[in-house]
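Consider the single chain below, provided in structure tokens and representing the form predicted on its own.
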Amino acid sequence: MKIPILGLPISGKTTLFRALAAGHLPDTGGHLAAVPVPDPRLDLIAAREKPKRIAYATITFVDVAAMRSDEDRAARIDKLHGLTGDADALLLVVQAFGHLDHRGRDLDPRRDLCELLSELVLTDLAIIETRGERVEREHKARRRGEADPEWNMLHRLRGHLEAERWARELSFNDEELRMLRGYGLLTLRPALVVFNCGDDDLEGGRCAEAATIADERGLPCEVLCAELEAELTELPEEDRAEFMAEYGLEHIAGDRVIRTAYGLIDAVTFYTVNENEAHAWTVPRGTGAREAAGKIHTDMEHGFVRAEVVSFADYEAAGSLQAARHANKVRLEGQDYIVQDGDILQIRFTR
């Protein structure tokens, strides 16, 4: 799962990246970090089954250069497409700290959020104009009245974007979604808004109005102080609790952001566990057992026979895998079984 972090200048997105990526960046630094997703269910499985290691699902966060309204849009498209073309979702950082924004104006998170959303829309319009030139030529060359589904789809999408609405707010059929894959549109992806507040406003009072705008657009949002979070991650474990108590923090907000970001995609998490490893796996919702087995290893998909399945609720109630077997909560499912969120699987396969 890949999530670029986008924001206007001085929004604090690089500081947030540093906080989220703490301990998961190479010594040389960089703009990509594979971050484990906190998972209480996996923690419980590991505590009970006692494997040698735990493998969490991960998110690859990408720190993208700030979006500037005065930059060349062609250059922006080239810059963004390489970093975000295969993104699963977006994380949008909005400044809610200090007194002045990146243009020297009074702080206004609502205005900055609207500006950032507009910049993303304008970028997608530029992508359509650039990449849609071929479609336009082909449309003009068609016979009058001949169907042109891609041109019709782009024409409808262009009007939607010009009204400053996101592409994902439109409905597309499977054929249209397939055609859109090559465009790499930013506004076709789900997004999480993070309001980066000051350490004197941890409840986010200054961004309350902006949060209403995000809610109206169907965008979930979180509030945190990125600078404070980054400092927390750099502290020794023994000093962290005292520092958090000083600011009245019960939990590290960065972990909440990671979990919320992970929940943006329409996916389910299933688990495997043996004496060596407890592992969390992510697959699209609606994935069959055989395809899920291929996520673990291609040999399991090719030689798939059956899947032993226990739901997490049944496992939690039973107390262990062995107890779940004794209680007849482990069932055999075929290749067409649709994997459910929280399932614990053991794949039977032939080599």
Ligand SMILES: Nc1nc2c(ncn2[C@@H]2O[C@H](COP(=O)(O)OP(=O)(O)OP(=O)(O)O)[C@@H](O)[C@H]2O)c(=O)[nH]1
The other form holds:
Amino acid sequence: MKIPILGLPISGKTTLFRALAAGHLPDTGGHLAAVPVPDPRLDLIAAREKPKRIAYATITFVDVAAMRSDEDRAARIDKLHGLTGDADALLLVVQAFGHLDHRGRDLDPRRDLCELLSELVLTDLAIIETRGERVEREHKARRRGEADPEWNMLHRLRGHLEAERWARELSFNDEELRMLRGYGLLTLRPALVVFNCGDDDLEGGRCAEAATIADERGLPCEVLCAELEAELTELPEEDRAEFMAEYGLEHIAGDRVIRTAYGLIDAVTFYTVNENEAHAWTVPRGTGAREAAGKIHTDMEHGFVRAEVVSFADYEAAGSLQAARHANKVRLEGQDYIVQDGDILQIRFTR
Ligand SMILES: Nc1nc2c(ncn2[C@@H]2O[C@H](COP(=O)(O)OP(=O)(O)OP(=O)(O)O)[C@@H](O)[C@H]2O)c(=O)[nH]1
Ligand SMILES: [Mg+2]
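Form predicted on its own done, so how does the form predicted in complex with the named molecule look?
Below: every chain and molecule of the assembly, starting with the one above.
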């Protein structure tokens, strides 16, 4: 699962990236970090079954440099496409700290949010402009009246984007969604807005107005001070409580952001557990048991026989896997069983 961090220049993207990625940054640094998603259900499973290891689902956050005004948009799009083409969701950072923005204008989170949203729409328009050239050429070569679903779709999409709306607000049929996949549109993805407030405004008074805009656009938002969060997560565990008390912080906001971002994606989490490892896996909603097994190991997919499944609620009530088995809460399911969020799966397979 991949989530790029986007925002206007100097809004605090890299600082937020550091806060989210603390402890999980590759030694070489870099702008990618695979961060475990806190998961109380997996914690409970591990506490009961006592495996040697625990493997959380991860989100790969990408720290994307802001677009500079002197940058060529076409080159920028190529670069962005490489970083975000396969993103599952976006994390949008808006400056709400300090008094001036990167151009020396008065701080205005509302204006910055609108600018950022427009910039994403413009990027998508530019993407369909360049990538749509082929479709346009082929359309011209067609006979009049001949069906051209891709051209029709792009036409509809362009009108929508030109009205400053996000692609995800349009509905597309399966064929259109397939065609769209290669475009890597930004506004087709769910997004979370993070207002990066100052340590003198932890309640986010300066971004309250901007938050209503996010709300109107159906974008969830979080308010946090990225600088404090980065410092906090970089502190040794034993010093954190004191630091948090000093600033009146109740929770590590980074954890909340990670969980909210994970929740944006229309996915289900299922679990496997044995004496070695308790593991959380993420699959798209609607994934069948055989395909889910393939996520764990291709051998399991190819040699799939059946899945033994216990729902998380039944597991929680039973107290352990063994107790769930005794209580007949472990079901046998075939390859087409649609995996449900929280399921604990044991895959039976032949090699
Ligand atoms: N006061 C305050 N300063 C912050 C906060 N977050 C970031 N900054 C400062 O803002 C400056 C830019 O932060 P970065 O995280 O590098 O911003 P960025 O969005 O990655 O910047 P570019 O990648 O250059 O676009 C740095 O000097 C940070 O120390 C914050 O929460 N409070
Ligand atoms: Mg940066």
